Every structure is written in structure tokens, then in C-alpha cells.
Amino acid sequence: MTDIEAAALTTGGDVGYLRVATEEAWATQEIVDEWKRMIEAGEGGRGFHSLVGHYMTSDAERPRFVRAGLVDSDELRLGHMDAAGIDHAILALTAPGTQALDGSRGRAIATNANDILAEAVERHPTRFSGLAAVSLEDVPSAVAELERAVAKLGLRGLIVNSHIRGRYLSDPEFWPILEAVEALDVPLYLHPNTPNDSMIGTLHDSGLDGSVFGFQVETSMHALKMITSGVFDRFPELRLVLGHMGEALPFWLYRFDYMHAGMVAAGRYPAIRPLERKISDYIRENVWMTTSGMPAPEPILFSRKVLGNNRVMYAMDYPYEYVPDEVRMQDALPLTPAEKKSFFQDIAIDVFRLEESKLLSR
């Protein structure tokens, strides 16, 4: 047994920080109930059957595994966290949250979830925050739940897993939804998705649309398409986090860069114009990333070193990963001991306005 693996996972900041954990599924029985509707009825679409399909229907240990910790906000789920070190987790709705459901059914449970998340929260406010789901099909009232939900609620920031039923945060009809993001302060955690159907076919015949690199194919594709729209220009204050080491996007700064560049000189696309920065700058001021799912020592420290010291900060992905001695991997990273504080602590304390008060009160 190696050193990392004998090391004892305790809570509490005896290690000289805590461990807040920034991306950590979690659903409501109601909502896997309408999955399980709209599976057996054929709804959804392909990539819909491909994730949640596996998740809520397949015997196999993992499913089984991550059935239980999704709709758990007490004692199963607190009792991995304290087993794997983890004081404080940010819980969001899972994948694809409201974005499988039309608006009408989409609004009725997101609005539930975050009064059930707020009380989850409630019970154990030193062990969880939230963030906030809406049915962004219906902006409006996206809007007005998202305020709801941060001013009322007292949620920390706005969960959108990726795609709406094949359409992007790019699309101008959704960012009075990303203004009022940036008005309240609190960032947007943009979670990956299944690649809609136009996209999935060739991933999904090899076995590739999930999380093994689908969702990076995905997810990575609606931030860039996100910055060449133009969002962070319009909405430049807006704090845009992006799990699974930034969906790889930390590795191509220099080729996003020469190649947009070419683009807008040939004036090869209708959609790719003129931006006031550069596509990595807008990565480096504009995108915080976790390392949900990542914890190899390499590309942590490599995003680290292009990105800044202050743009990656720990996450573990439960309950669809759930390795503890992935947390002494991150535990053992050749940082200083101020580094691995702002690595596991600080930095999601600041990215999602957390009450410092409460954490250091355990």
C-alpha cells in the first residue's frame, strides 16, 4: 500500500483547508420518476436513452450505485462525504435535468427541486449549497425562477446541463437568462449532456457519447460556441464554470486562437465574427473549471499553469464517481500548503459567493 492510499480522509480542515467539493449530481425522486415515464413511453430522444436510459434502468453496480446517491441529501450522502474527506458539496440537478421535459412540465419540477434543494440545505447548511435549476425553454419564466431561487432560495448560481433539446446558450433567445445570471452575481455551471440527435450518431454507434467522451464533444462545443457568439462581449462579467478539466478546452488555447483568427479574416462563416479578445483570454477571464472525474496530477497542474492558479478548483462528480483515493491523488499534488487551500477551498469560495462563516463552523 502506497503512502497515498494508507493516508487517513478526515473532515474538519485538520489537513489545512477544506475540501469543497463543486460538482456533485443530485436529483429528486420526482423527476427520476418522469424519466422513468418517458423511457418506458419511448420519449427523449437518443442520447436521452443512451444516459438516462443506463442510469435508471440497468442492474449493473454502478447504476445501482449512483441511483442511491442521486436522490439522497442526508445520511447515505453524508456518510460518503465524511469517508472520502469531503466537508462541503455543491449540489446541482443531474443530467439532463429539466432539458429533456417540455416547458410546461420542465417549469413544475424545476421549481420543486429547488425548494427541495433550499431545504436540503437547511438541514445541513454547513455540508451543502445549491444551485438553481429552471426550464429554459420558457426564458421568462426562467428568469423569474432563477431570482427566486438565488434571492429567496439562496442558491449559488444557475445549473444548465448543456443542450436544450438541440438549441445553445448561444442562441439570443436565451441570454436574458445569462443577463440575469450576471446581475445576481452567481455563476453558471455549464454540465454536460448527451450530444443532441443531429449529433450523436457516429459517438453513440462506437460506444462514445457518454462521459468517455461524448459529453466533452458536447459540452466543450456549446462554450466555444457561446464565446465566438459573442456572450462574454454582451455579458462581460459573466462567470461561466465548466467541469471535467474544462472539457479539455485548456489544451487548444493556442489553436482556438490562430484558427478563429483566420476565420474572420476569410469571412468563411455567417457565425464567426469579430470578437474584442481573443478566444483564450476569454477562457482565461471568463471560465473557472473543476476537476470533477480528473484527478491525474498532470492536467491538473498543466491547466493550472495556462490557465492561472485561481481557475481550477477541486470536485469529485458524485455519485458517478466515487473513488476516495482520487481525493488523496488531489490530496498529494506538489502545491504548497496556501495553494492546496485555495485549490480545495478558497476559489469555490469566491466563484460561488459561499458563506466562508458556515463551512468553519463545523
Contents of the next structure:
There are 2 protein chains.
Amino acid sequence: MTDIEAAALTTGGDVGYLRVATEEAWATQEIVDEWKRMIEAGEGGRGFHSLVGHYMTSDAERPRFVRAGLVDSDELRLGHMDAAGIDHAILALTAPGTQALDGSRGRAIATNANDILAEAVERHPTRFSGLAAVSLEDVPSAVAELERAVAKLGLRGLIVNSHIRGRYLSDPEFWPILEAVEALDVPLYLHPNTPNDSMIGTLHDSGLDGSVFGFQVETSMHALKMITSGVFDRFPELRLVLGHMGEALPFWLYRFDYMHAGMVAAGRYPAIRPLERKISDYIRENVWMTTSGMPAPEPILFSRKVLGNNRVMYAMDYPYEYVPDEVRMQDALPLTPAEKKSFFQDIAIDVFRLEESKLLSR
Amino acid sequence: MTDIEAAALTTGGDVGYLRVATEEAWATQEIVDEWKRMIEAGEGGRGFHSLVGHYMTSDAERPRFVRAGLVDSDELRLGHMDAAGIDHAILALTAPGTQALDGSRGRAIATNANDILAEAVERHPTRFSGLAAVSLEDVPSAVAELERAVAKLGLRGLIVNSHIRGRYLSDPEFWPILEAVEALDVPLYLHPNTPNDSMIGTLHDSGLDGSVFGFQVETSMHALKMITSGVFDRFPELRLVLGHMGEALPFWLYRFDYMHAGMVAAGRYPAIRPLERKISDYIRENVWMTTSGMPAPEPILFSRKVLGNNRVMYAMDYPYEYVPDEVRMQDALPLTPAEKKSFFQDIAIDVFRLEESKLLSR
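Starting from the form predicted on its own, produce the coordinates for the form predicted in complex with a further copy of the same chain.
Now the full complex is given, and it begins with the chain already shown.
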């Protein structure tokens, strides 16, 4: 603990950069109460019960810590940020957000959440930014709420907690939302959820449906579905952010390109069509990635190498993962001071269009 | 083509190592005919029809090349090996093998395949080794056939094409087979298949169920199920081989350990139990990996770094992937001559217990 306490004194200014944590989980008491009601009522499906049931009802130490941290945007969270040396956190409604809810309940809860998050940012403008949540079930109202949350409330992007009760953003039904994201010049953060109920069985039977494995299956699949469906040909300026070191997409670039080209050439699937660029091009040019839950240096350095130096940014994943030593691991990355400033601070400022002067006024 | 033709002259002896390709696909005409009968009869499920239906019936260039290559173990294959500079190939019954078949048909076809493969090895002892196929549906007969194929026929390991009609080797029902693999001192090559039918829907709808993505979901899940179920605590000397650069398991070591420990501590799942070692320890100590379909240098060098230098070996994945320039990419890896000899030759000799004198007599 001595090292951690010492590190707490090391604020961003001292080390040459601000530490901006870009995938930080948050919830309103209202949505927590609604989730608990659904758990008790048996609503919401297998993935919902596995994930939310665990974090909202387990008596074990880690879920209790998560429950307390999620709904706080004042002393508790700021104290932990101070202790870990985090200057600024980008908060977003945690999985599954309102995406397990039907449209009418989801819409009201998401709108309230955006208001409450904007108030937290207003209370602590140097410490917090926020992403907008919308109910994706009704597309026109989702677009309207996103526009309100960005233009009126000052939120910095859209959080999507993967599947929308089994549907995906590759479905053109959702494309007006993507069009609005692009037009508003904000990023879409595609956060994990448990795999949709039609594919969760084998994973859940083995306890592998959650963050240990199923999250990355679900989220990398969602991103690939978006790419292969032509989302980024239609919206070439759309900025997608993935956590967990890109859900391992950087590992597969060669194979994605080779096999996708083979499928296109063979006409194997109706859903696989020629694209304007290679799969790896979209991953390199439309996707940014954060290190939430992936603080080990090797995957970070690997991803920087294959993607370029301006694609990978820091995240903690608080309160699911609160390990101040992981901040120190990333402080110690073998990067130049300028590269480290970019990794911890400048890429986030650029991707989320943060107001640098506000951050630096801390 | 000039470079490739020139490279064809460069046999192993000339460059300081033999190139041993360790995941090379093969089939008997008998199983091909049975698969075609099943396709026509509508038997075998969604993944089977997607994968086998494509490769066995499509008129496109790549599946036609694959069909011709799979059933050959003489002039055609040797010609391609010569042209690419491959000295020795380890052949195995391609996915889904007999694992889509019921026990009685599968048993006869697997036994015949082992006999036919042993004959191919006998015809070309310096060029081919083979892995044994068994019908996994009936465990006692699978053990008996594996013992026959290794002890009597000289085959060098067991091929398992992932799920057994939706079941996995993490199920203790199959553990006598793993016990036999360990006792015979041969490796188990866990090769991809399409995801099992209970989870394939979302992937297949988007054309992502095959080698572009679904293969790695299925196979990395299978390996994780084996590890988390305690297979390697029970059989600590069991050697598992994974293709496709370890199906990305090396990327996730930190997160596997962190999240698995959290699940164990919280008692979240009946299936998640305390293990003797960390997940990353099993991956580093019980698993070897090949570069089939993953010739790009960065993932190979990354995996060598996190796993150690004696875990990653060369594979081509012929005839699914026949790109002589990929051999050249791996010849050009920034490794010392001794490391390159290990990568192309010595690890394979060690893991598959190949007879070095036979290979070198070429």
C-alpha cells in the first residue's frame, strides 16, 4: 500500500500528463432499482440474470464494491481516482444499460440518466465527462435524445452496451442513429455485454459468458458485424471506440483480411459483400481502443505496433477493476514522454472532443 | 512468381532447418462421400451445412482447390509442398472429421482413415506424419482406436475438430480419452470447427461462423472450458496444440487470470472452481501453438514473447491456405538461426515425437 499511497500524490501535472480514464462505469439508482425489480420478476433473459443478477445481488466482496462504486459520482469515486492518480474519468451507463429494457421504460430511464450524468459533470467539470445513453428500441427518439444529450447537456459520445435484445448495429434499422453520431462528431463507445441469449448457453454453462471471455466474443462479433455489413462505407467518418484492448481485434488483422476476401470471392454468404476497404483498414482507421482491464504491457505495445501510435488510450474500468498498481504498470510502459502523454491524455481529448483547457484547469 | 519459384529450390537443408508444417488438412474419399450424402439428405445441422456444404459443393475457385488437395497424399500435395519449400507435413483428418457423424458410422470411417493415413506415411516417410482420428461418441472404442493408431500404425497424436455434436472435452465423460492421450505421450491437436448449433445463429446470419471469426470463438472457448474444468489438474502432462496462433489466447493472459480469480472468489458459478495453477500457467505450460493461417510477424513475435520461445511452431493449413509467400514471411522473422530452426523444425519434432533421423534422411 505504500507504493499506492505514494502514487496518489503524483497527479497528472507532476508526471507530465493528465491520466484520463476512458471506460468508467456508472449507473443511476433508478436503473439499478429497475434491474433489481426485473431480476426478482424473472424478466430479462439468461445473460441479464447472469450479469446483473451477480453484480446486483451477490454478497461477495467484489460485487459489493462494484455496487457502491457504480452509483457514486462524488466523494467515493473521486477518492478512488485520487488514490490511483486518475485526473479525469469518462463515465458511461454500465452494461446492459437500458438495452435490456423495453422502449418506454428504457427511454425514460436513459433520459433521466443523461440529466443526472450532466449534473455530475457540472459539479466536477475538471474530473468527469460523460457519454449519452439512449433507448435504441425506438430509433427516432434515440436520435432526438442523443442530439439533446450532446448539444444541450454537453455529453461527449454515445454508449452502446452491445446487443439490443439480440439485435446489432449492423442492422440498417439502427443506421439513423449511426448517422446522427457521425453528424454530431462524437464517438460511439461499443461496450461489452454478455452474449445474446441465442448464443449464451454453452458459455454460461461453463461460467464463461462474462468478462472472462463472453464479453469479448460478443463485442468483437458486434464490431465485425458492423464492419462487414458496410457501416463504415456508409458512414466513413464514424468513430468507434472499443475497450479491453480492442477486444483482440488487433491480433487477427491478417486473417480477417485473408478470409473475408476469400468469402467475397466465393460468394459464400448473402451477408458478406465487397467492401471499399480491407477489414484491417476499418480497424486501423475507424476504431480507437482503450486498455480497460488490459493493463499488461505486451498487448498494449503489440496493438500500438499494428494499429499505429494514435489509436490506443488508457482506461481503468472502475469500479469493476480498481487496481491502482495497474495504473503504475501503464505509467511504466516503455514509451517516450510524448507518447505517454498521448496515451494517457491527448488521444482521449481528441477522440471525445474534450475541452483541454477545462481539464488543465484542475 | 519468380521469388516463389526460386524459393522452391530452397529445401530445408539449404536454409539451416527443415520446414515442418504442423496443421495440414487431409480427408479420405470415404468421409467426403459420407459428408456429401449428409448434405444432400439434410443431415448434420447448421454449422455442418455452412462449412462442409461450402467446401464440398461450391464451384468457386478456392473450395475447388481445397477439394482436390484434401484427398491427395501423393503428387499434388508433394508438388505444392516442394513449390513452397515444405519438407514435412503433419496430416490430420479435416474438420468436422467424424465428429458430425453418429458413433457407428464415425467409428468405421475413422478407423479406415487411420489405416489410409498410415499407408500414406509409409509411402512417403520423410514427407508425412499423421494424427489419429477417432469417433469420440463411444469412449471405450475411442481409447482402443487411439491406442491402435499410435502403437500399431505409428500415428503421432490425436486430432479433435472441436465440439462433439455440441459436447466438449471438459465433460468428464471424455476424460478417459485424455488419460489415454497423456499415457501414450502424444499431443492432442484441438482444431477448429464452426460453433456448435446452439450458438451459431447470430454468427451464421452474418457470415461470421467460419474461419474468419467463428472458428476462433469455438476453439478458444473449447480450450478455456478444458482449462477451467480442471482437465490439466487431472492430467498435468497432457500436451494440447492449438492452431491459428493459439486462437488468440496469448492476447488475454492477464484478463483471464484476473477475472477467473474474481469468479472463484465470488463463487459466481458452480462450474468455476479453484484450480492448482493460474489460467495463464496452463496456457504457458500445457499448450503449444502453431501459426496456421496466421503468418504475419507481429502476432507470432508477440506470442513468443508472452509464452516463451519454445511454444510456437510453424504451420501452413494446406489446402485451405496455400500461399508460398507466407512461408517466406516466416522465413524472414527476425529470429536467430537457432530460434528459426526451433520454430520450423525442432519444437514440432519434440511435441509430436517425430523421428528426427527419418526427417533428416530426406
